[in-house]
Structures are given as structure tokens and as C-alpha cells.
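For reference, the chain that follows is the form predicted alone, supplied as C-alpha cells.
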Amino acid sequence: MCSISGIINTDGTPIPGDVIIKSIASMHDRSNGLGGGFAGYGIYPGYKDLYAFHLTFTDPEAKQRTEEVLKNCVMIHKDESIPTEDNPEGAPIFWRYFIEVPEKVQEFEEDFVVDLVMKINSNINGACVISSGKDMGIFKGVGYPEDIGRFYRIDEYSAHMWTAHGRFPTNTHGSWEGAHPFGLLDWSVVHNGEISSYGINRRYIETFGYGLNQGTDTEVVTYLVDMLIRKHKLSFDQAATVLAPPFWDEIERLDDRELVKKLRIIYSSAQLNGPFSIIIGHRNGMVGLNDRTKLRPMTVGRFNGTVMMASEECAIRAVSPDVEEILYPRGGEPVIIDLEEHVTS
């Protein structure tokens, strides 16, 4: 089960918030109201340059103690109550923050505001950063994707880019935190699907300074996208090839034979097991991909120099009737979309 869609235009246009909540609306029945969200890139035009972060407390001691740590070690430009309708019972606080790292730390300053969202999220109970990165925002929380998209008011934002998520918990428990996406930076992760090599993956990813707070396997998937490709300086593709290797048998007959098999080797213990289907948004694009035998599903369309991907065609077809072009991409094979209209599939 489970639910997933993004889609960007790729001329770098907005696309009004109540588009990507029609998209994952249409897939009402993969989800059962324990999770659902949303991430939009482009929706902070007027402070574009700074890190917006969106946390939740569940008390104010928590936001007073998160604030202390902000404004000891970054310059806090603005800071608000994130927009919503009432709040449910049992509802955290929203708050979002727009912040400068000091100049002194610039040169290295996305391992500055890793380190940053870990000491919260690690040390600060009640205390949660679910978005960190410039010009985006991660919404999400307990509920149809379709009734969070209303209660976070996503129709009065636009953004070039949106993913979306409605959730089926397996094995966690649905929360405002745990909802998907989960993101990093400008990183943002969905995910449909189950990653039964989680335990493997986070002992590795932990070895690199990367805490998990919420037990979900998609945590794990965003951290281990960090890594490859702003960490290790991987491809997309690369990357593509650690998560969702060949088979060894398939790894024989491809004429970069050697380097997937030190990828595979060297990143042994990143690699994904189970099914799965996820779609990654970052400052540049959208990546979308599948387990190597496609066990979870994938749609991919095109249309007036808009991508979307979707868990299903409907998805789609909700947004564009007549799309030009729909892809079902095989499994392992990235579907790679960035911003200067360079498709590959």
C-alpha cells in the first residue's frame, strides 16, 4: 500500500498547491489515514538564500530550549507559526525558522546544518526538525494526504516542485513526526513500500554521524541519499546502482561491469532489500526509483514540459486527461528529471 506522486515543470514554473493534493487525492484507498504530506520546492521566494526549518514541539518548553540552542550558533532572520487550520487534539505545535549559518562555517555549511538538525532531534525531547533546507518546506502529519494538504493550507503555496505521500503503516505506528515525507537538507524522500534490510542500513549510516529518531525505514533512505551524493560525490545513477543493485549474474553483461561491482562491494551494506518504490526531490530535480524487481509500482508521465510519477496512472491522468506520454520504468532504472528539461530514463 501506500501512496506516492511528484511532479515538476521543469522551465522552473509554479505549480499551485491543489495540484499535487488532487494527484495523491485520486489514491485515497492506499492510505488509512495514519500519515500523509507533502513537500514543495520553490515556496520561499522572499528568503530563498536562508535554511527554512520546519519543526514540531510538543510542548513550548521543547520550542524555548530548540530556540536557545538557534540562537547560540545561527542568525535567526524570521520565525513563525507555521500556517494551519485548527489544530487536532493531540496536535504538536508548528513552528518554521529562517536562518543564516555564521560566516565563519559557510565554507562547510550544509555539514554545519546537518550536525545542527541531528543535536535537536537527538538531544532535545519534544523537539523535531522535519525540513532544513533552502527555498522548501516539508508539511505532514496524522491523516489522509488529502485532509493534511487542507490543514496545512498547501493550496496557497506554489512551488515548480511537489512530492506527496499518503501512508500505510506497517511497522511503526503513524505520528506527526513519522509521517513522509522525511527530508535533509534540500533532500526529501517518499516511499511505498518496505525496507526489510533497515537494520543493516541503519548500523551503517549511524557509523557516519547519522542519527534516526523515528524508527522508519524511510528515514534511513533519505540519510543514505545524503551520503552517496552530496557526501561521496556519487551520480544519481551511481547512487541508483548502490540502493537497487543488478543481480550478480546481470552485473556480468554490462559494459561497466567493474565499477558496479566495486559499487556493490564497497556500498554492500547501503543497498535496499524489499520492495519498494520512492521518489527523491532536491534543489536540482526529481529521482524516481524502484527495487531491482519492481515489487512496488511506478508510473512515470509527461506533458507540456511537466513530469509527473505516481504510485498509479490515475494519479496522473487526474492532473492531465490527455497526458502525452506515460513510462513504466523497470526496476533499478532511475527516472532522472532536472531543471534545464533533461529527461532520462
Given for the second form:
Amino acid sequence: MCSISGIINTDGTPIPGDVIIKSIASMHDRSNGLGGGFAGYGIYPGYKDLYAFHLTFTDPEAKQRTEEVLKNCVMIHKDESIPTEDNPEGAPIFWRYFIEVPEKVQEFEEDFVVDLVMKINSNINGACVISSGKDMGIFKGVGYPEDIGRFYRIDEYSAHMWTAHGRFPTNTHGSWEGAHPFGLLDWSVVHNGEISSYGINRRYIETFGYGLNQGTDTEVVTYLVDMLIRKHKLSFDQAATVLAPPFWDEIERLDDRELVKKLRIIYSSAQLNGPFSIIIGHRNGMVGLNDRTKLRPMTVGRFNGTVMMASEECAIRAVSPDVEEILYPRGGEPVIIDLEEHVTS
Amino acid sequence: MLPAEFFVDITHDHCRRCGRCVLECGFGALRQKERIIADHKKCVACQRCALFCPEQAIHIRKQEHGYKQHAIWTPEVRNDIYRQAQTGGVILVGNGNPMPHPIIWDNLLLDACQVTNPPIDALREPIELRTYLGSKPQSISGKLPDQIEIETPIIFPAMSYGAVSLNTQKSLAGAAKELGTLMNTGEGGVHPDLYPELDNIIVQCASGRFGVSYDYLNTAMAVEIKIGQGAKPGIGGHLPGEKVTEDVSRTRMIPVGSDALSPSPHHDIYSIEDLSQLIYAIKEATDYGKPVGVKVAAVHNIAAIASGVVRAGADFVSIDGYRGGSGATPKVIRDHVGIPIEIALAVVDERLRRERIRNEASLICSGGFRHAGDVAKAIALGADAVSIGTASLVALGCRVCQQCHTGNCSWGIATQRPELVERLDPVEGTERLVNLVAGWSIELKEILGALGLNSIESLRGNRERLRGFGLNASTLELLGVKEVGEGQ
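Same protein, different form: I have the form predicted alone, so give me the form predicted in complex with its partner chain.
Below: every chain and molecule of the assembly, starting with the one above.
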């Protein structure tokens, strides 16, 4: 089942962390205690030009080996334990690093960071990079989302945009690393659904050099988004067409059918088939997307300068009881909130 | 010295001596005197007489020779030796490999949705089978070359005019047009009667170059260079002069009555760079407006070969497994050379992905596809489309008697004898083929629906939805498939 929620202030003003906890907690019954998490954007204003790496380690040796790798290739400006309440049994070590990449790689620094993340996740047993973007961070684990929120003291952070997830895992076991949001660079993805095309999506993205470690469909979605938008320079609209394309007979009726047809033919293996409802966070905003036949719920609400997207309306009303504008996007129709343009489509 | 393989059992009490059976037999095994007399040695069990007898008075039975039982020196082995001792020749056969080898398709099982994601009702919701064949760029910034659009991933493979009758080709072409899919002329040229269906035809350029001309290359949807065939890898073609009638001679551009011999290699292709030259020569001749593909037989090193073929410029690769059919093949080759399509497809798809060139060519697979289940499994392993040769001939009436090479086909399929050819009505043939492929296509949609997928591209290469049952570890590894019971 799963629950997802996202909130963004389009004027960039900060939202306290307890707001998003209140929203996701209202959908308690959609998760089963095996995973919850949060992504906050704008939470590290003091280090906003540095990559904030959130890592989990199962043991001190993994931490030591990771730090050796980091020290060899990047400059660590600051590192510290991620503040938490008392660790529950089985929880890993949480650490964050504020990193500057060397000048010589700055032309392709995002590729460099992606490679570094892949290297740590694949090669160092017990280490996992949870998030790797600038001025953002992901906090997640095994538990109900409201408990995870309290555990990470999310109420002590403020962000102009939050996403959150409550997990009810079906295909993979519940783990601290496998919880959502899933992140790479400043991308974060929360996902309610099950991608039935996972097998081919995975084989497809692997041919572009992405290494998959978690074996979850959310991981694949994140990498597809990174490739389509950052590497192949697709717009959010075009990427949404690739991930949840119209049916062929619908395409015939579109004004831009040639482009849509081309996108669908070239990226046929990137199509996400099966029920899903996702919120993609990034440095400039938030995108909501449903599968093309809308087999999972997604509601959008707008009040003042704030936009919310969530699995259920209650998650929006929990924050703004009198919200007037409520939308239900159609399957495959992306809801794009761009901080720079404030555009909703 | 050679005993009859079959016994034509005529119940004379029921027979009304109408003589229909005598007319129907393409092999001259029946005569009418005072009653019907069978020459059992000539019977090939094509079943034509038995099915057309109005009194159902004929039954074809397998002869029990009473040979002393022996696991090695089986009756078939002994009979082949007697035959060769008599003639000193090569044993020729038709059809594909009949050996009782394991069929890997039967050890692969498909997945279905339960609870966590919903299955889709194929009768109520849209499920898409449309497929595009041809080279694709890696990203949107590249140019998308011309694609062949087909409405189902099932196509008809190369069967030449000469090997099969014109009515067979007309049935196939008519069905391809109605279904929005493709037929393939094989290496025998394209007969003018097929011109109305050119938008659904692939023309072939094989080692004999029969019928190949500038117009021929430009006339259809795509061109396929034939390097090999699953039933006879490394062996050329032999159309006996008796089958080269006036009409065949015009279409093939060879003299009437002359044997049409296709050499084993193309004599201008002795290596991969020569293949590349031919691919680009054809692309030049067709103004880069048509996909150019290459057909190869599945052999031991197929992954490397296919990779080379793609790098040589092919827009699609047709891989024919060792169970693929043939109009005429030496038995020793048919039964002992090549590898199964299941493995060939799996290793080629994986190799092309690892080399990051899978997008550059489509994969068309053939060689013993029996039903929609086989097709779905092939697509899950990575095929873009599947060719059904023998199954389409069976739909036209073929009884798999394996006598295609004799040219006496009683069903009007693998023959040029006018009185036999006219038995196959192309209108009815088209209808039967349309029915078959339409039926399989609905079944494919049912399978996709159960898998919770509403388009075929989400099954293509999706090996996660397959599990192996009773296969050994190395086969599973080659297939890239997990064992039953293993989760995602």
C-alpha cells in the first residue's frame, strides 16, 4: 500500500518539520511499521554549496573504509553524527559529511558524485549513501513514519520543501537502507506502488552504468529520472511521457504526436508499468506522477503559496483543514511545481 | 529391402469406391482397380486421403516392423542405413529437428499478479501489443531511423516461392496485411501477385541472389540478408529443377527446370567486414529508407556473431534456432547442428546489453514456436518479435509429414504441382492464418494482463517475470532467470 506526502512553499519560505510529520502520520494505516522516511530541501543553509552525504554504516569498519575512500577523492569540510533519539536495536550508525569535490572534476561534478555514490554502495560492505545532494538530506528507517520523524528529530529542521513516505513493503524486506525516500544527487523519490516492469527497467538502466544495490523499484525510478532529465536533458513533461506514456491511440490524437511517439519508441524500456504514485523532489521543485491508468491514488491541494501532494486528501487537510483547491490528476498527467517559474501543469 | 513406414488400412466394407482418396494422394500411393489398392511404401502419413474419405474408411497406421528391440540400433537408424546402402546418397528431409531434446520453454514459468499489484482484465482494459522494429538511438538527441510498425509481435518468417507454393505465399501476405504484421518472401524473389501487400513484406537477399534487383530491394518494407537457417546452419539451399516452373523461373530470374542452388556462403561475404559492405550496399540502394536485417542460424558462438552483425550495421537480427523448419535439408544437419533458440536469444540479448548496443537492432526469433506461451516467454527473455513458420503452415493444413523436399505436398503447401497448389485457397488460407495469430495475440494480452502489464514493451527483456523449473544452474545462468520459489 504505502503512503506518500509532499509539501512545498513556492516562495521558498521554510516549513517546520513537524508539519510533514503531521501530514504523513494522518495516513498511519497505509503503512505497516516496516519503513518511513523524509526528504528535506533547504535544510543546510550554512553548507548549501557543499554536497551533504548522509550515510548509514552497519559497523565502524565500514565507516572507516568509506572515510578512506572519501578522503582520497574529495574534501570533507565537516562531518558529524546525524542527531537521533536513542538508537533502536538493529539500527545502523548514521553520519553526515559535507563535501567539496576537487576543482579538476568540477566540469562534470555531478557525474563524479554519482560514480562516487555507486562505488561506495557497491564496493564497501555495510556502507550505504542515503542521500547525496546539496542543501538537502534524507532521513529514513524501519518504523512508522511518525516514529522515524521523532527519531531523527525532524521537527528541529526547517525546509522549503518536504517529502515523506510510510512503507508497507511487498517485494523486498523492510530495511533502513531500503526505506524511502530514495536519493541520488538532489533527486529524491517517494513511491507508492509496485512496478511490474521492474525487471526490464533495471536491465535497461544498468546498461547506462547505474549499479543497483537495493533491488527496489524506487531505486530504479530514481536512476531513470536522473538519466532522463540530467543526462538526456528531457523536460519534466517529456520524462513523464517516457515513464507513463499515453496509449498509442491517444498518441495519434495529440498535436505533438511525432515527438511523443519518438519518446515512447526510444525509451520503451524505461516505461514504468504497473500501479504507482510518485513524488520526485529536486533542487528546483517537486513533480507528482501517477501510472497511466491511475491504479494508485494521488491528490493535490493548493493554499496560499503552498502546494501539497499526497496519497489521500486527509494528509493535506491535516495541515490545512480548510484547503479549498483540491485536484485529482489523471493517470500519466504530471503535476510539476517549479520554484523558478511557479508553474503547475 | 526397406519396409514400408506406414500401413494404409482401408476398410473395404465401408469403402464405396468413389476414388476420392486416389485423387487426393499427392504421393501416388493409392490406385483404383476393383477396389482401392495401397502401395504402402509410398505413404508418408500426410493424412489427406483419410481426412477426405467420405466414409472414413481409411486409417493410416505406423508399421510395427517387429524389429528385434535395441536401444541403439532403432528401426529408424537401421532403415536409414538400409536406404543409404542402397543409394549412396545424402538423406534429405523437410521440416525441423524432430529429436526428443528437452524444450526449455516448457521449463520456464511465467509470473502473475496477486494482491500487491492488480492484474489487468484483458477484455475490458487496453493492452498494447504494437511493436516497432528497427534501429533506435540511445537518447532523444539522436535521429530515429525508419521503423517497421507491427500490431502484434508475431510475424511470418522467410519461406520462398519455390519451396512453398504461390498460394501459400498469398495466404501469408494476405494475413500479414490484415493483421498489420509481416511476411517474408524468402530467397525466391517477389511474385507480382504479392504486390498489393508490399507494405507488409520483407524481401530476402540470400547467397543465390535469386530475384534480387534494384526494384526488388526497394519494393517492400525491409530487406533481410540471409546468412543461415536454423534447420541447416552452414548449408546452402537446393531447389530441384522439377520445382522450377515457368512462374518460379520468372520470379527467381533463372531458367525453367534448372536447379536453383544457393551456395553455403555468400561468395562476396567471407568475413564480417564483407557483410557490413553488403548491408551498406543495400542501404545505399534503398536510400537509407528501409531497415536492413540479417538472418543467422543459432550456433555455438551466436552472442559474438550477433554482436558483430549489429556492429556491421544491421537494423534487425533474425535468429533461427535449431528447431527451425526447412523445405529441404540433409537429415544429418537438421538433426545434429545448431543450438536451441531459448539459449541463443538469452545470450544474444544479454551480450548486446552488456555492450550497450541493444538499442541498435531489433531481435526477431524463430525455431519451433508452438503457442502464445512460447511467444510470451521469448519476449520476456528479450525478443522484439517472434516468427512462426511451421505453426503457420500447420494452420494452412500441414500435417508435419516432413516430405516438403519431394514437392508432392498433398495440402498444396510445399509443392509447385498445379493440381496440388489449387487445393490451397489463398482466401481461406488468409482467414485461417488471421485466426491463428489473432487467437495468439488475445492470449498474449491475457498473459500481459495477468502480469499486470498493459504494453508489450514492459514484458520485453523482463526476465524477472520468468522462473526456471527443473533447469540446471548453468542453464539458469545463461538464461538470466531465477529458480522457482526465489522472490524478486
